[in-house]
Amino acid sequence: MIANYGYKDGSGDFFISIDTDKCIACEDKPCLEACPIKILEKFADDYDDEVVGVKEEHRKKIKYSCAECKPASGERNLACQKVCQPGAIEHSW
């Protein structure tokens, strides 16, 4: 399943997508951790598989809570994207 977590406002669209198929199988979740924020967690899903989701309380500012990955400009250092071997995870800004 991609999961789409995030939203989309008069500014832009602003989602951070999990693919849980690939998500499943990575045993370590090294995103949990690498993420300076810790906006992620892990949880069962409603088909019972152990996924990584972005936490409820970021879903709404998720543009802001990502700020300092992505400066103006220079280079992002999207930490969560890095570790993520299976590259389960992708943004939409």
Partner chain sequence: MITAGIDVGNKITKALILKDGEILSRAQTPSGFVQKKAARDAFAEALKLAGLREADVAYTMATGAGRNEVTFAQGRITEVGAAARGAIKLYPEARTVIDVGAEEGRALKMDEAGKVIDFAINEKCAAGAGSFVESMSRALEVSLEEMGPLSLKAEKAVPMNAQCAVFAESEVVSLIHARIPKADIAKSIHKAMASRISSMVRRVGLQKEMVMLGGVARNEGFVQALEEDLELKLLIPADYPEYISALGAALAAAEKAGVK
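What's the form predicted on its own like, now that we've got the form predicted together with the partner chain?
Next up is only this chain, free of partner chains and other molecules.
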């Protein structure tokens, strides 16, 4: 299943999508420590599998929370995606 966290407004779509099937396969969840803002959290899904999601307080401001790694211009350092070995994390913008 693909879980989408974020929002859509007049300036665009701002979502982090996490493929929970791929996320389940990852034992260490290195994305939790890789995110400098710590917007990700571990939780049990509806099937009691341990997966990663975006914390509630960041979902409506994800574009701004992720600005350190995803500036409007210049080099992007998507730490959460780089360390995600199964490739479960995607950004829409």
